[in-house]
Amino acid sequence: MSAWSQLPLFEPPADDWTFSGAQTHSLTHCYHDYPARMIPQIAAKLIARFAPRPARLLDPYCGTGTSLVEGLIRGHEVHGTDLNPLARLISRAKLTPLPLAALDTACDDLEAWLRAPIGQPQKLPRGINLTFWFQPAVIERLAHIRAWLDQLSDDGLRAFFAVAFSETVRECSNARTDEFKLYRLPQKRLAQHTPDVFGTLRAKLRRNRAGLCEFLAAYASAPRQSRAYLHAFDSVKGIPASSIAPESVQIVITSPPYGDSHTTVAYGQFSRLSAEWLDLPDAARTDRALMGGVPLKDLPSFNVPALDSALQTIYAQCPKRALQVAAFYADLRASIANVAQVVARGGIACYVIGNRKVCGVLLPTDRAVQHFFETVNFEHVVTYQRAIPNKRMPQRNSPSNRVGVTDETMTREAILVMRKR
């Protein structure tokens, strides 16, 4: 019997997973904002509890790499995949133990470049209405920075500076930074919007360098110097054996999307302006590529009574929205089946899940995920409940898409732990 199957099944009921007031931006976790991130304390606690010895860790929806960073500094071999190219870029930067001497030399070079006269922009984004989203002075300064970025040949350095540039793009744009979807600032606020592009970039670089110093210290003290692997495969379609061999993963730690981008967090819209400036691939099609991006034509049965009932209720109110939501669950089920194939016998899968509302109907994602795993030879170990004090999510949304009609969003999450038989 595998040693992984000898781990304790249950924990004391007083076990706290809320981490209210915890510092969630230590190490390289400070590098870049991103929607609905898993906080590092959750990943760290799950690793300590279910993978105390160095092992192979997988995050099939890794986002900006929170679980991967926490695994890497504890000596695990970490693998992550995400279909959002900006998320992969941020993850790569966060996972790279960049030498400080090389970074400081590059920072000095950049500072000299920023102080030099700004020339005619050589390369500008073409996939967006540039003058709608950026003021002329902002465009010329962003283009000046981008020209310097294009001179960098070292992949690690380029990722580090590109991430700081990405946040600078978003904060200096005409977009509302308190929204994940792309909304332009109202005219009154635009009139007072005079962003300091170079100052913003410098502040991001100072913050990220401090985070890198923390990361380097933690990485140096890891029980072994393991490696991180970032992939771009779609776990819904399959996990290539050339990337991750069958039954080779000891622990999965992940926080899948709460739902499809149409009705929940629009990761592609959040990333769009930065992705265009960085010339990342398929910037306009990211949301459609993610789980549930292509709606179904008919409402299926998932053999989860609470989920099927909820979908039927939504369908009676809005068939189109019900089919969008069902597409997400169909993709999530397919992804879980593929993830199950690479988990070793006795291995653990930890999914951080939020039950959201659509059209006022609560969707039991936790029950659905448990059922999907049980159909592929996993058993339930434990479900931890936590309040959400520090996960950046809107407090209210419009679950019916009717103007003025809002409802509370998620205030709790479930951490579902399953073990492969």
Ligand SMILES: C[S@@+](CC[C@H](N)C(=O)[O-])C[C@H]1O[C@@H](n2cnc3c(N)ncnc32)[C@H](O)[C@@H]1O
Given for the second form:
Amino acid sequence: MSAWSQLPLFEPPADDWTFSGAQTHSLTHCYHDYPARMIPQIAAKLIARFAPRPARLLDPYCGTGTSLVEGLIRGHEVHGTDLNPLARLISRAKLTPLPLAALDTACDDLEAWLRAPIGQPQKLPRGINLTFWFQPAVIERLAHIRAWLDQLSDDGLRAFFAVAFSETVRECSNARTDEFKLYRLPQKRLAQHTPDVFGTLRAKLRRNRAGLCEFLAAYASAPRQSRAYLHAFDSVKGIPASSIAPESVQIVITSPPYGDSHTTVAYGQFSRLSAEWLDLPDAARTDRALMGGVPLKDLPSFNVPALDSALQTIYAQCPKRALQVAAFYADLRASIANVAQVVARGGIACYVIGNRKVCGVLLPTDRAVQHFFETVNFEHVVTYQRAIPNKRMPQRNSPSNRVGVTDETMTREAILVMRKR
Ligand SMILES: C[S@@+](CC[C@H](N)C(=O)[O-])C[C@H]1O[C@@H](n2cnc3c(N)ncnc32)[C@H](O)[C@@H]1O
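The form predicted in complex with the ligand is what I want next, because the block you gave corresponds to the form predicted on its own; please supply it.
The complete assembly is shown below, putting the previous chain first.
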């Protein structure tokens, strides 16, 4: 053998956080799409490195529960909160070790229901213009499924089917599915849009059942069978001691929003059609309730020179945008102070963060998060950098808010690790 043939073709970096080409939809992570999801490999690697023994794990912006699922299958007691009710529903489904026999009985029952004649719709969503977003045949079929869901009394089973129904609603609606914001399909594409509602639901259920089987196997071999707790508190307003006691958390693993919902990822709009069909609370108000949802009246100083000067530069171009952006950082700072109170001494906080651009100005969120933690008695441990190969995020956006003027937005993110003194 020649010396050449013994050389590796590609030398992977020693500490690779990119996970390019990794399977990110294993276990129950396949259940439902969601904007800016964390990839499970990041949570798994952080847990292996910073919480190798069973501990209490918190995700204060848990979204669809990626870090919670990864913690649970490793024997951690996991706690998550999210203000978006659809995110909580997806997390609940993903964290439930549903018995397969019960699921299969319910699937048979549903199949019989789908084959039965479709009756008059009992309940229809009232908070949206239904015929603008759905074709009549789609409405009829979704209402038929919804009537079946309504008679399920078991919470775990209901969450499992509701999540598959939610993706069916989104995919069979008249909304564009390549966008997180709610935009109707153009007229030309609508003419060819003839969604198969029951077929879509069946495909989601098959896929999710396979994911559940993987999850059940992983959960069964966890070092101890731990529990998951889902809360609905606002991480900015405070963490109730009745939900999580002060100084009781050993590790926080989270990816906060990149900015306010209005100008970055509109979680509320993404969830709106499903939330209406599932009768989830406050479907229309979600985006305003999330971090940075209410703009500030004056530009504050955050005592982070790079952030303050970026905000002033934006303010000079567009005061309204600067006040929206500042509201996000004010909320982020408040939520970090709340998180700090529940972390035990020596506990670790891992934040996955993207530095986005607004009006062409790069916002140093990584430095801001580090500073906000330092002011509440944390020290910096390490920051890992990663390229974003596959996160469902727009890689180009319109930071100037002018139609057609785009700029490169986040292609990299930082994983910041802080320790409580
Ligand atoms: C980047 S996403 C988290 C994604 C999650 N890591 C996953 O893998 O699905 C950020 C989440 O923060 C939530 N959020 C925003 N403001 C919040 C607040 N004040 N309190 C709790 N959750 C909030 C949003 O609803 C969204 O689901």
